[in-house]
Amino acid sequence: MYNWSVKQSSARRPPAAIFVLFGATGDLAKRMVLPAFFTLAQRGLLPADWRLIGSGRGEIAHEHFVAHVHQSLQEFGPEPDAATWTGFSERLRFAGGDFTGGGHGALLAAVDEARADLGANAQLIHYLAIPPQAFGPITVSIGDHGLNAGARAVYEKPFGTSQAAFRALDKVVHGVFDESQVYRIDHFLGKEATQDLHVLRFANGLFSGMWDRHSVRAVQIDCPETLGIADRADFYDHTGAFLDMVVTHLFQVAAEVAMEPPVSLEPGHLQAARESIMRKFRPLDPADVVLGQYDGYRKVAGVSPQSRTETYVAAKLWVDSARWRGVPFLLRTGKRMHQTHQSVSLLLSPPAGPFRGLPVDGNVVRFALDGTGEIDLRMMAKVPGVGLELGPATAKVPLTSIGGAAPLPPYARLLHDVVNGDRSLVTRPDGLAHVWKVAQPVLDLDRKPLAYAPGSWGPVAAKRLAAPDGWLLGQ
């Protein structure tokens, strides 16, 4: 039996909290992070006190922090209403200086002046919005300054970036913290529509014994974007679709669709199933890989003439499980594509019986990531009227029409996770160990991406994978 019991939200507030976050005044931060403090702020989900203490090397002064958060609230969102502002804004500091070399003092003594105003006890924590290239030194200087005590540290997507550099910096991290210390997050983990894809599952009689290879003859995973890199060419062209899109995230989701059922909701128990999973991931194989690069992307300022990074991958994975072995896990993403859009697809085989020719989009369960979420259940039925004639009809639930609804987004998700000390959607070191195993063939190729024209859904042989289905989107 399982114990399916449902964890329930605590009303009591956390106890006070110093959070640190390095790259305050970065890209990541401004779009995301600071947007998601606010939120929690907003909901009233923050501990009752607490200090945010912006860390970089630039030397701004404190009144132009505040206008800079304020800023990027205005431009990303939520909207920064007055009465929320302005206690927000009074628990707001920055400390400039290299924290790695020798301007450690400014960051130092801003931790101390917290601890004086929320007491020696107040939960450290720090938040790793830096490249990835960045992630050991700052992690080493954390614990030459004694700040890694009893501390929580959230470490952004990628951590490393081949299996050598994943296991340097395991190995420096654990270092410094114990294991239980590290938050490693995914943003597309803290989606609901992806919490939602085990839930339905295990809560639900009508899908979970057609969760299978008997049932199930393709999952398509696809993140196509409209959008360009934007003001990111630097970390892009060093980084590409690869390790930014499908190492962090699609396999993630793929280990979400594909895991075996937990003994519990609890922490443990999730973090073991997804993990677990993922060791039955098939190496890929770069037959099975496209990779594509827009037309006009080595003229965008940053980036290098001659690059050679793809801005598009769509991939064939192989679960060697007993459950799923044979069905191809199909993932796609890319830049400046025909739409935006992300979902989990799962394509249902053909029932025995009189119907023949059915459309390969006719019985679907498909997830809507974007958003809030939405799950979609595209079925044929009798077209109304006097003949026999058949149709593909969509139910459609919009996440935010459950009683009771009050969704997060990504990011204030996981952020009120490690406040919570929740580590239901943190990613543990033996299952990314695998993943890069499993990522590493394609890593190790040399081979020049397909030119893709802007606005157009990427290389024409990406189609041959999905064969003879085809991709759900851009058919």
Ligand code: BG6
Given for the second form:
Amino acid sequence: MYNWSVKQSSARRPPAAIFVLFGATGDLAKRMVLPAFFTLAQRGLLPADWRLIGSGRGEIAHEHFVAHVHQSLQEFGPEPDAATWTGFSERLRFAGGDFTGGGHGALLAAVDEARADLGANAQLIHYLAIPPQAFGPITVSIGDHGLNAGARAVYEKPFGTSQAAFRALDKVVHGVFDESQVYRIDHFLGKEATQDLHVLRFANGLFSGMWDRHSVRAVQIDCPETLGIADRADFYDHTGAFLDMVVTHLFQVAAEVAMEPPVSLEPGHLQAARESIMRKFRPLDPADVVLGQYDGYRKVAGVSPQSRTETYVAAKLWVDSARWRGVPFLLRTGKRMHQTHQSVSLLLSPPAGPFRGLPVDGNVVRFALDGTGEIDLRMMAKVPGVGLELGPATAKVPLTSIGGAAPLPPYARLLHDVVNGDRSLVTRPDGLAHVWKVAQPVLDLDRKPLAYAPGSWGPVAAKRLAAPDGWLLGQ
Ligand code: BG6
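Switching forms now, from the form predicted alone to the form predicted in complex with this ligand, please provide the structure.
Below is the entire complex, every chain and molecule, led by the chain shown above.
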């Protein structure tokens, strides 16, 4: 194995840490954040000693919080094995009360107690697993109570809800933290296959030469989901697919595809390469955007019966760099669609030469971001036999088939980075400022989303965006 990473060659565990988890009894913590902590504990990747203080408005007894964490792990994994659980559960605390509304006493006392146990130098890490509207007030309170000094703060996406809201939040956050303390995460960047978007390209001659408009005719970043909005109606109805997935995950993935070669694969250089290409994203043209809402969405409990929130978006993004000028980046995502997939496909231009009219899906490099990730190469080859017939052939590389593979789920990977102070997958305010500018024409739209049937590929109007090739996954 060729070990490129500095951090993985270090066997030393990071220093003791105190995690404060805001929104500890919420949906995101239950599904993603608490399982990520436990995964790191099982793999021996947490600091040698640590405390996790759950913060939430309710007055929950400590034992109930511990039971809640156990229940979350049973429901969303990983299975809490007794050996890990014992040490893990002993390090959990709950500090209830309205932190922004005068009820901060319990949290401050819990932090003091953890410092008494672990030493005053224990690294304080705030994790804000709360809706974007609450980021500002919680940040201000962290500063007011002196919990910002030397701390790290992890912000979930979306960081802002519009260009103006982003600017206001950025100001608040930088009034309390230095940029070096801020970890804005986007879990799509923590997916193994997303990271292969830059590794495959910069480490292989086969791909480095074809990664541009001369060889690629279109890029499709397609993330349909069969899932509905389950028990997240309140969050979702205020957020919608555009903020939930496009401005956040899909734009970050587009930047991973489009970035120029970084100076090196060091964290700062990688981050800089991803962020600077975002400045070349052209503001979206509303004519190139289709918004949809699945039939029945407005009947979901917690959704407004008049809701105009979109549950589906298809958009054509242009990247005005010398490398990508003229190549459409097609983005699509939606709830209650026909299939669940997360895939990034580079559709290659037909080569000049004797074969004309080859199928467009015959020359494709595809990255499956779901699960543990896979890279597929689809190529045209001679069908063995006496004739000269061509047929599509696929070579599949599941990432777990690579020797030594020990994949971490994306949230665990990002949390590991935070604990170790690695910022390579952290988003930066300069890139985000531009992303919000790109998104604003769609946010300004007062357009009723088009209806689509659950189980379909979304509104047919989106077919036009992907013409002449069509969407590779369907419709
Ligand atoms: C989340 C969105 O960030 O990403 C969800 O809020 C979406 O709506 C999810 O379903 C998809 O990511 P994953 O990792 O669950 O495949």
